[in-house]
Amino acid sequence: MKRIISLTVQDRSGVLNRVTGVLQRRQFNIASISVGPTETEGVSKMTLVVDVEDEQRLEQVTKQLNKQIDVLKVSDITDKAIVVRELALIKVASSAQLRGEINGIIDPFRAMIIDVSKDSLAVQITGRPDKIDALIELLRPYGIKEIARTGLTAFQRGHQPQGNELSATYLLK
């Protein structure tokens, strides 16, 4: 089963190597990984998608990651209310005659053409992985020359008041 693990880490040299080393020693396959700075200087966020056989192995690797010196926080956010996005760049074979047709296909996905050449065009799309997969399948008959995907970036949604919390909030005002 695929799990989304979010790590908050110190932004130091070698942290990515140590984190992936823990996963490699435990024989976890990393399906995707993305790393970038956070709102706090010197702190980065890693989003990992890993294949895990069972909950016990997931708990084991989470504990091992928490033991790493530069790891500040580890969370399995798969089953939580999260916002998930990915970026993909897709180069499609295209002639001048097909550009309008391809534009009609990508428009409902809110994708955009970011580069045009004599025999191809490049499309940029952001969204959930299933949305990106759907667009790739629609573009496949035109001849995909190249695909570059960033991997998932995710975080938990903000707190949404439940029905009873909402009514209590309005009663207090």
Second form
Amino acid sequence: MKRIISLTVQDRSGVLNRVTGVLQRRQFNIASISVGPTETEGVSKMTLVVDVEDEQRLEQVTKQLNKQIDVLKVSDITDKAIVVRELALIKVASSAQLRGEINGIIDPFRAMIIDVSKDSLAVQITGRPDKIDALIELLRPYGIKEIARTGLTAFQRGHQPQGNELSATYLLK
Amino acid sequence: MKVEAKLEFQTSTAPKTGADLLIDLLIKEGVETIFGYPGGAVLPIYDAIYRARGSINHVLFRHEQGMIHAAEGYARITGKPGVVIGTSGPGATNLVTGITDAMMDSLPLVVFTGQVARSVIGTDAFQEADVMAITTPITKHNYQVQSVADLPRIVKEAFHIASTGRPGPVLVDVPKDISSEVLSMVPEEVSIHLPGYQPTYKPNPLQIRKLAEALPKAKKPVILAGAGVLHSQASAELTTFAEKHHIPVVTTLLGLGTFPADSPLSLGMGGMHGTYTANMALYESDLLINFGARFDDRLTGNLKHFAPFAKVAHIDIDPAEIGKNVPTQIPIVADAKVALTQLLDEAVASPECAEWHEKLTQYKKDFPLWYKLDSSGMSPQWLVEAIHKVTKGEAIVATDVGQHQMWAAQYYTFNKPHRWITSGGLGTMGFGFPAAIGAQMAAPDATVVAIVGDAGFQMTLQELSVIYERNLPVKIIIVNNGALGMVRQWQELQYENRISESILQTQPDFVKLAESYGIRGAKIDNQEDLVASLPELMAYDGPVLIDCRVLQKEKVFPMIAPGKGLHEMIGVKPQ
Ligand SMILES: Cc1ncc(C[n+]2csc(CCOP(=O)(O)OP(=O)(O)O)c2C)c(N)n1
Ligand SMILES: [Mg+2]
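Now the other one: the form predicted together with its partner chain, given that the block above is the form predicted on its own.
Then the entire complex follows, led off by the chain already shown.
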């Protein structure tokens, strides 16, 4: 099962190494990882999507991550009410004639064309990973030349409904 | 001229270089002894050590592995961090085994490695190794110093992290340009703040209550005592608790000495080569109370059969250990001493378990440790018993890894804590002798015995120089079976006696070897001679090496074969 793990860490050299090392040693597959600064100086947020076999191993790895001196907080936010976003850049083969057609496809996704050349164009999309997956599928028939994705980043919504059934696993096919 | 310059420095308060500052900080931390080995990248630090001689003691070992194991032995006895200084590149990589060993057995170390200057880090400079990457998985924490101004904080944090919570090794990598930087001003005193590191010492009272309620309901309670009890100096509390409620106690390999072996409640060591009674008690128990042991696989055997009928309470300062291997109904994250003190303060009713005690007493009677005394040579188990007798069971014993280690664990019984030094988690050959040196340095007046194998001793024997030089009266007993005995035993039992590369065809003359280092040596190959000479050899005021020739084919029994459960021990009766 895929889980979204959110870590706040002290922004010190080596902390990324420690975090990925803990996961690698316990044979967790990291599907994506994104890191960036937070509202607090010296504190970074990492969002990891990991593949885990069972709850017990997940708990163990969470504890091991928590043990790292520079890790301030670890939470599995998969089952929380969260906001999740990812950015993808997609280079699609396209002649000038097809450009309008492609525009029609990406428009409902609120994606946009950010670069155009003679035989290709680059699409930028921001959204939930499942939405990005869907757009990629729609663009595939045109011939995708290159994809770059940031990996998702997320945090908990301001309001957490009680006893929710909001598991974000559906985002993580 | 020279003298003047030195005096001037000594009277001035400002340290001269980053290295001087470092040594100053070590002195402030109360460090008395440095286990070290110099080299290019630490030359500035050694220059500072030169200037600070008289205020700090540096011991030059002969190999970095030897010195770090010595630092581990020192840490085990003093409870304080062992301080190690090694050079960059090969110096650092030679330390890796010891750092890993300390990580596995939760020993506090602060290891300083030299590093090439910051301007050339990452260029494959001479003697550069990526020590930070190499040691990330084997340290509790590691630092590379990026500015002299950070040194006071880093040193303080390193000692704090190494010695608090679950102890462990912390490494500080010091680039040469930092240690040689001339200071214009002394960085100010610092206080440290580690928001991501707040070990829990006090138990959750609800969980303590849960345990207090479970106790009187138990019919077959047993305590498992591990090295966590030693780290928190809680042997006395553990003993009081067990005696108050009349609960039998099993210790782990590293936990030997936490509970007096001569107490009727002591069941001895559990695990692969533990006693039958200890393992059956764990197997049959209905309430297992684990104080500071990590349910290592050599203790549990096949997890499917580990304490299958028991409610498990686990008291550990490291939350990650609780539930890691064994499902735990009463998890208590706490320091063992604090938890035990609270349990002693609580109104806890005692369990009634006369039948349980009867059963265990019967097991003890029916299945004691055994060996056959073979008069054709010296039995290694008998040898350990003889050492126990001569040292009145009061020695500090350090062992290497192998059969002799298990025999020492089985037959050198301890009634007091902090006298047993062995490599448990990593099982590092070459550990025993240097660890004994560190222990002797920590306890100069104690009798320190290194019980080592003929093979493992040869991995770090170069440190004979150190005990000669400093006249450290370590007594080295080589349990010489001419073999990698433990490997030979497994090949005999698990690989149909295909003895592959586990016999030592040639050996040095250990007596002459000792003598070449200036150390007294003796060779003994029979019981009578041992009885006649051991007391005098052990009483000798100086280091002694005794090459004891023992029977090669002896095996460590009883044992839990790989994949088997606690209740499936073999070799429980004389064969
Ligand atoms: C550094 C290292 N290499 C290999 C081993 C595997 N090993 C475990 S016990 C053993 C044999 C040790 O022989 P010896 O020191 O003579 O002790 P004995 O078992 O004979 O008492 C070996 C090779 C180890 N534990 N450590
Ligand atoms: Mg041997």
